[in-house]
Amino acid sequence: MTESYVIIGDGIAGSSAAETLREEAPDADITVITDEGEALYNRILIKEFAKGKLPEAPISIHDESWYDERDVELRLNTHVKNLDPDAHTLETHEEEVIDYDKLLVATGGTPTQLPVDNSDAEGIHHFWTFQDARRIKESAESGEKAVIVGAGLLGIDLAAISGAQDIEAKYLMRGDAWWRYALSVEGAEIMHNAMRDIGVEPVFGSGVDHFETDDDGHVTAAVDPNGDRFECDWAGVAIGLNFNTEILQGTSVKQDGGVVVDQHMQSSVDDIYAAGDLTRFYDTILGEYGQNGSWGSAKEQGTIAAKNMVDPESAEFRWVSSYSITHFDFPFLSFGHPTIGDDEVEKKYSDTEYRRLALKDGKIVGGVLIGDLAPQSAYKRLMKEERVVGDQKEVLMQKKFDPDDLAPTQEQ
């Protein structure tokens, strides 16, 4: 019989996933189904097309045509809302059942709202998709004035898009820097200065209490809980993400903060797969269960997923993943898990050059790079190792690191 695999979600884990399924399994019935209007595009590049330096052609990463080539059935504006792992079934919106023998979840997450008064009023905006990403376009165009607020990876996107249309933003972050749980103040406050000098003036201790409207219902300002209130034509937030899991309720499928899988990316429950940003999955390096929202990491979710529901445990996530800024006039770049850790170095070379390292057990576990990103691939190598390399944190801090210059790990 014909195996049948079904996969819920066409970002690119999802995409991965269909093609490496049509690699691995050359007669299988493949189905991709996804409540979006579009086939997948690249949500890297989404930033630029809202800063007004990218046309929307090059976005598109497949076209249907991609899906007609491989055999794989696309389902678009189509909306999964009932799921019987027992009976190997799925239900759409329209009441078609579709049957599977293996299921991908990557339905991914939707942008969370600020828990605030008015946050749902018009010119309120959350970036995750295209659709949101010409939105934003729209408004910035048309704006003068913006709030920012989230001072994470997403929230600098939308920092940095104002600045590239002109807008004179007001970037509220809760406490004294930015992405304060990856970064000091003193590596932070390079970040800052790059967004002074593009019309964005971060505004710490601050927040949102309340968003203020017109008449019509269209947002007119921010107010923080200091009773400041910063006017804008337009607001942008990115506080996180609220996963798809809606359809796995009622389910024996495992979730604590994300669909549970481990290194195979297999759920709790017999043939349901799941991969990309909702998963927690068990990080072989760091030898515990973690999350990443990464493309290049939701991309090898997908392909190691295909690879085990075609062949159960053929292969393992092992993936030290990065995520890249190129807002400014230098690079910045983090890597694994710089957020957590026991024990950290850091050093500031320049004014726009600084490096710090997240250390656990005397491991590196993540990092930031700013400027120089050319030790980059021999940190990543070090965490990919398990290296113990905390006591030589002199060695780890050389302007010109090389990993050769560690001792030994015998002699440490």
Second form
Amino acid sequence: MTESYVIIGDGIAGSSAAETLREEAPDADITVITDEGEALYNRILIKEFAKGKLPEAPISIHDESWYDERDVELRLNTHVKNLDPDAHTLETHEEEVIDYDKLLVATGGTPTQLPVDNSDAEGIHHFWTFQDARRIKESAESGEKAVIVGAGLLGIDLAAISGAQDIEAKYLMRGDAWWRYALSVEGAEIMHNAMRDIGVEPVFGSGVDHFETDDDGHVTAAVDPNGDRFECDWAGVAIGLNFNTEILQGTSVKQDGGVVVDQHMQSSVDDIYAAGDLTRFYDTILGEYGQNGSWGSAKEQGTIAAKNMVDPESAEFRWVSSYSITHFDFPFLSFGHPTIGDDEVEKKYSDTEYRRLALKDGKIVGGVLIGDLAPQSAYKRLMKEERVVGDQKEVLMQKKFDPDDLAPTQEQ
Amino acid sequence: MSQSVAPLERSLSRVDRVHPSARVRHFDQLSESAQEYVIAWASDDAVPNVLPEDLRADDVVVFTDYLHVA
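Write the structure block of the form predicted together with the partner chain for the protein whose form predicted alone appears above.
Once more the chain from above appears, this time first in line as the rest of the complex follows.
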């Protein structure tokens, strides 16, 4: 009998799974369901579109013919409202019942809204989909002042969009530094200066108490908890994601700040797999559960899930993710899990060059590189090898880091 | 598939505009070897003469600049 695979979500995780499933199971029925109105697009590049630097066409990755050529049924604008794991069926918003043998949930997330007054006002943008990028671009091209909220990797994209569109922006941060969980103040200051260079002013010890609006319900200002008022024509908010797991409610699929999956992307319920941003996966390098929202990680998870859907436990997710910021004159790259660990080492080499490594039990578990990205491959390799290097911090921080300079690993 | 051979000085070049039909990828979407290639090029370090497999002529890579593959 022909196997039937259903994928919910057509982001990079769902799409890579569909591609792998077709390779691994040439005769299977494969259906991809998404509530978005367009097929896979390049989520990493929508910020370049919003900056006004990149035309719309190159953002698209797959058109509908891509699915036709692979005999994959693509259902756009389709919302899954019910899932019955026992019956192996799901139901769409049009009350159509679809059978599956194996299901992949790759539904990603939805940006978290600030829990303050008027956070849903006109002109307050979140930044996740291509449609979000189109709206932000429109606001940025017609406005003069903006407020950005969310001192992390997505918030800085909004800051860069403001800079590229010659918007005078205030970047409101609750703490004393951008991405304070991964960087020291010294490292973050390099990023703060880069923001200032493009006309974005970081405001520390701030945040949003409420937004003010005009009579039409359009945002006019953000007021922070100190009572300081920041006028704006639009605001960008990037404070995190809520995972799209509504369809799993009422099922026994285990969730713990994400859908819990093992290293094979298998959930706690037979024949249901998950991949992408919404997973809390068993990280075989860390030896504990972790999360990651990078493009490469989601793509790999989709591939691994598909292989295991066809041949259970045949492939394992073992991956060191990375995420770069390329908005400024110098590059920034984080890898692994830079916000965890029990030890660290950092060094600033110049006004635009800095490194920090997070260590746990003497092993590299993540890091941040600013300016010179050359050591990234060596650091990632050491992390993947789980090599104990915490006693050789000076070597690790050498400007031209060469792993051959590390003392040989002692046999236990 | 045979690999392209690109002399160092002509392998990548900064561009301001991107043609709508160009294949554009962000640095994060490249293979490790292609990332190393871009990093070396941007640092004026020695770059292998052989273009990494996932880069092809007329690609555009989004790094700190937009880089066109010759």
